[in-house]
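Just the one chain here, the form predicted alone, laid out as structure tokens.
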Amino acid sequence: MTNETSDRTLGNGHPDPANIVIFGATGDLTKRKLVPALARMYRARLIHPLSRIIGVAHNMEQDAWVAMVRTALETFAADLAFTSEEWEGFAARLHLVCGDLAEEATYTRVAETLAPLDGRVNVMFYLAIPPDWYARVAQSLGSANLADESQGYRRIVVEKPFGLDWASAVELNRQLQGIFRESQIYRIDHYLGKESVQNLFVFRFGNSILEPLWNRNYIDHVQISVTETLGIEYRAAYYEEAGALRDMIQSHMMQVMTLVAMEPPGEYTADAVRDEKVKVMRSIRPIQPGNVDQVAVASQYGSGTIAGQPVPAYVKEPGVAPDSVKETFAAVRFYIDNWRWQGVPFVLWYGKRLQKRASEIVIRFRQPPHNLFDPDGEPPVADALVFRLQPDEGMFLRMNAKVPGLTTKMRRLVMRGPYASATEPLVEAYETLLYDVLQGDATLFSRADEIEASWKMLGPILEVWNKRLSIDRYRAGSWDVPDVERLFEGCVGGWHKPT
């Protein structure tokens, strides 16, 4: 574990004992992410040894669920290599409640299973279930008196997508807040749990050298990108409903944009940080329906080649309608109308089946005001600060330097700063976020007004795109996305493709 993890031990601010209840205990999210995260936390002593992990599932027995958990660890966390003693200790923490989420008796059994630990009944409810069930489960928890905090804390974790548009997000907030107080609700976005994203926050506000440059006077534009070589895999049903705009830009990428653009908070507390993020959201220039084609691009991958292997078009993927016009690539150009960022484009773009896998934040600075070294030629390439979130997490500063010899010609110089060394493996996002829920720290979680503001910004785009009858396509394994270059018109250096 990293140095941060070693600091989070039982001797230094460990969480209180808790009942960790997972609804959807046999689902893919539980197997791939939650179980491995909890097992790593158990080994690193990031959860109290008295804590219990309670799964809620339909048509499964205790022994079968424990066996499923062990298989999940062997498949998705093979690096743990639990000893027999470690596995027995972890398995002793596992308990199953068998029941249908639609039946009130299930929640009564959950209540009966919760154990007082050190005199308190602390509970984390994790909704690893389809979004359609969020409100129903929350209401049933309320009916079973499981939201009451008189005997210990009660915290509910809600996965994305949180709504499908502004109206549905507002309604879901209303329903959840009718049962739980806002301080009890943790809307999780695993992207904010990534070490490299948290490092962005520290890099901005833990160094004085950047602040004088972090504004419209020196920055030409900002690009935030997530590119994948994978297709939709097993998520056809979800993707046919969501698409790239909802899947990544509304949640992960707009959250990252607020971290780049926000003002320094007065203190590092959940409300202070989220207050500044909301101010950014509310400063985004509204997009008019008639202007959508000028500020947004949608496209869909066709057939092509990835890593030398042929891959099918999106419409040929299992579970996808052959006439689907759902986007697998989305890009939006935003403007933040405030004193710091007036006139600086923020371009967010995301796509599947592209040439490279990467997540980056590119800060492109303005060009020098005078071309001193080659007045008759091309102006020098603008400097850029690149935050690589994945893979090879780190920072890169790209500047101009002289070519050696009897010349004043310039070349690009790249200064690299890797985020972690080989001896400092990065903590998985879900470990960080689960730990924060147990600690009651909501800094990395979205507040209701953040969610609603981001949906409101994208509403006009969704309205236009939901009515389209056709969509442009790009060749899988390429950067050949139609029309995307126009979003970078006037931006120094144009479209930055990860290398």
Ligand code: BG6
Second form
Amino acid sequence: MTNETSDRTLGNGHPDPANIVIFGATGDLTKRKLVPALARMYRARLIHPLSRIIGVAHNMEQDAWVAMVRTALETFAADLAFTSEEWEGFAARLHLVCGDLAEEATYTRVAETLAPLDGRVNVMFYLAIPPDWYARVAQSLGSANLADESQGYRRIVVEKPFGLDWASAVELNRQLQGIFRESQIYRIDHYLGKESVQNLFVFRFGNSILEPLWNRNYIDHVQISVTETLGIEYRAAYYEEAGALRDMIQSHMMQVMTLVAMEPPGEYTADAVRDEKVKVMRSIRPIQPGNVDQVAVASQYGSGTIAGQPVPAYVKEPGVAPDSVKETFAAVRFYIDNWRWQGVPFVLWYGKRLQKRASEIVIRFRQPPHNLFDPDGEPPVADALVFRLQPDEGMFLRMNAKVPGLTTKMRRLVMRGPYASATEPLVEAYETLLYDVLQGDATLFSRADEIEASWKMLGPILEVWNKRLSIDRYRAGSWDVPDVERLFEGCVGGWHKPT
Ligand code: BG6
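Can I get the form predicted in complex with the named molecule as well, since the one above is the form predicted alone?
All chains and molecules follow, beginning with the one already shown.
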């Protein structure tokens, strides 16, 4: 173990120095997300300047890895534009342990590379590796005595997908918890790190005008959508196994749903918040296998045009089976059986290669009970509160207003509230989440029981969809997904596509 001198220039509240160990140091996640986030944090002094970033990879040497990190920064964080002095400082924090994940000697070398920093050997292990390695690496860390906290904290960050279904998630939890305590395990869901998602907490519980309206008496239904124009890119192997339901609905989108539906926690602490989220998960009305076709829709992109360019069908993407029936679009209508939400549909829908990229939460209010201004006409288009999570983060309140002039006809008035101004750049999700791990704050991470509950809810859909022999297709670049409208039956205003 090497020793480094103390730097006491940081104020209170900055994380203590740590050894940040990345398994999968040459992988895509490391290049696209982790390295840019750590570099930004280094500049903003959100990681202690004594902290060390230790990559673990086989078939690579220190110099080549440092060069890889530099290229990753130039490619995925071009705006950062480190000065040569900053780069030298950051590069001096990088250490590579060359070794195979399957070999015990690798973990011994990791242990030897850990440094006491300010007298403690704090370690964050980040598993940026394929999911079937999570348990094995955790076990090897345990065998090398690397989960032991006697010299400093030991925290392990586990990426999604966390399991492939309820049984595998339970088993993975069991294996991880056999080595690390629950409080050492950080199951990351990058949606929870997005500022616009965190703002939901503040918007709901930092204002008092919403609470009286936030229930079945005033809200007709809720739509949560994530739409993308990208296809599966380079991830055919993963996607052929996962599909849209596992990739997005089980994780990011059910997490967002719990934030919309949860009761106010007694305090803003990891367990108080997660207790409330779990209560929502457990109140979701179980879906019966015989009912799946009524409450869920799957579809797959065919060929089409995005931004004027022709794009291939999913089944023509490199690495995808030509007869694949995996869904690239998934939608589910949930009900939450509790006092607040009884009878209010929550429709979650997600797709790749749709017409537009956007993530939204639409809270659709009930229609006025009586059409005062045109008793024989159509009821007015109902009002809605829309949270735009990305891009153009912000809120819109849609209300009915009078058309100017000698009339009482109504039209829609939209009040817009951008979340941040141009001079307030949003912090990237991975920066927030890495910072929280270094601070030991698990509020934005999923607990074992939350993940298990979400998998349990989706079990019947997975079971039915796994047996599927064919799938409907939609034209890439369109909203023409067959059969979705029926999930919005009875919902005021119907299916809302982002505009
Ligand atoms: C990932 C999914 O977790 O989230 C991807 O695996 C998806 O398929 C991505 O594209 C969406 O994240 P964001 O932050 O771009 O909305």
